[in-house]
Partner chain sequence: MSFSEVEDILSVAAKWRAEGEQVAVATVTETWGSSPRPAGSRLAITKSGKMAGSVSGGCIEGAVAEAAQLTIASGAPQLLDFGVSNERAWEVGLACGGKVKVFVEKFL
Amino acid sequence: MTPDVLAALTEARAAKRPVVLATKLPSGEQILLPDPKASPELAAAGARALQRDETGTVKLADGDWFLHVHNPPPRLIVVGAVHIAQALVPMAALLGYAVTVVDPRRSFATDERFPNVSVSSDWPDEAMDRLAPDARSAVVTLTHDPKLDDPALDRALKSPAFYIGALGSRKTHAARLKRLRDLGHDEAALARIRGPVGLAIEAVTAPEIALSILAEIVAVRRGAPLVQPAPATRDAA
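Let me have that sequence as a structure, single chain, the form predicted on its own.
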């Protein structure tokens, strides 16, 4: 690895910027993607590798390339420090997500209830502005309180977050969508919200609901086909 490539890789990792170190086989020629000097085919292969989080060898027209993905960890922003969140957070951490719990209610958002996790007591709109969800971010709202959930969803819909989910029954979700329409969001934007949140696995308990949410996040991230939406009765917190 040349000093220039090493310096660029070190800088990208420090800035948590997703990059791919592409090495041509067997010559050892290297390029850090994305790079405007890369061929369109190599650039596309690098973009696919980043999206899929897949390190490995690809066969291109000009030969074999080993693509080493350097992605920052995916993020999960949970709005609402409720019981489901207490089950969801450790599960997400086990899957490598960097988790932040947002809840201005200080009796809920405590280090005791969420040990070893970033906890924000800012109002959700302020927290979301600071956290700036990107294409590797998932956002889940769990409070059932429009004063907390709606500002977070409003900000999430204005971001490239790959997953947006909101807890609540279909009736609750319909009312939520009306409020978000009033904030100026069109139908295409509103269709991004998974509501009722989670895969339809007949979940009842808080851990089961947390599992269904995380399973749906993984399915969306990996591009897996999804089953029908969760039952209308899901309204627990």
The other form holds:
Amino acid sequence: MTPDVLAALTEARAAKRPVVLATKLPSGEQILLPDPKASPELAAAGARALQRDETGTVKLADGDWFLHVHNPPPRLIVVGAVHIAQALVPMAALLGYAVTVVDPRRSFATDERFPNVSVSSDWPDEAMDRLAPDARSAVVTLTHDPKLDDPALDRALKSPAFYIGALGSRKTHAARLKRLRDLGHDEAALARIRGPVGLAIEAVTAPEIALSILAEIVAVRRGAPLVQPAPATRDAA
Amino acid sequence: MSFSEVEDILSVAAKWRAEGEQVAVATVTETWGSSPRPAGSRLAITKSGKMAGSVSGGCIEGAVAEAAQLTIASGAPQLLDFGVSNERAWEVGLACGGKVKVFVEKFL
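Return one more block: the form predicted in complex with the partner chain, after the form predicted on its own shown previously.
Once more the chain from above appears, this time first in line as the rest of the complex follows.
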């Protein structure tokens, strides 16, 4: 890899710009896509790899190319700078998520409780509007407080976030779904919310609950068959 | 923390390079069957013997590191094939029965 290619790749990653490092095999000639100098066939293959988030080798007319997708890290937006978040945040960072904690209560969202993490003390709906979750974002609400959780969930449901989870018992969740229904969300939208949040591993401690949430996020992202469709409708009944 | 440090081998390699080390990076380019690490997984190796990352569950890292020393010395990249049916010079099979291709390049 030449210093120019490395510098361009490093710069793209720092700017969170999605790029594909294309390497001709076996000669090792490289080009960082998108690049106007790429052949139309290579440009199209790169765009496809990026869109599918799929790293691999493709056969083109001029030979084999290894297309290494460098998408920005997936994001996790955690609403509620609570005890469980203190376990969830470092574990999510280890899994490669760019984490933002949202909590307008300054006594919770302190740098001391959340070192090296982006913390927003905006009201959740404003924070969510600013963060604009995309299809590579997960949103988890942990406050138990409808004043804080509901606006975040409302915005999450209006976004293409790939995962939306809400902490709370089945009873709490049923009440929450009713409130969100009153805000105009239909059953298909409500079914996107995973509540009670996390895989059923009988988690007890904060780190265990964090593990169950992250395991569910990974399972949804990777399309694991173990994940049941979110049981919103059944719970609401 | 925007990238998982455990997975960000490129940064580690760039840091070593900046510190004056001679560095090669091995990348999984293709997998078949039950290989433990997906395409895109990286292993950085220095001439002095430092390693970061992985291209398998540990079964081929030794052979890849050896190949990396050749690439560091010559500057020429290599495309290595590993697998149970591998008849080539790299007589290292994957215990899991999978097959992988690994591209080794020098950081110039």
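Each form is matched to the other, and the largest set of C-alpha atoms that superpose within 1.5 Å is called the rigid core. Numbering follows the first chain given and starts at 1. Small disclaimer: the values here were computed from a predicted structure and weren't measured.
The chain divides into two rigid parts for the movement between these two forms; Leu190 belongs to the part that also contains Asp122.
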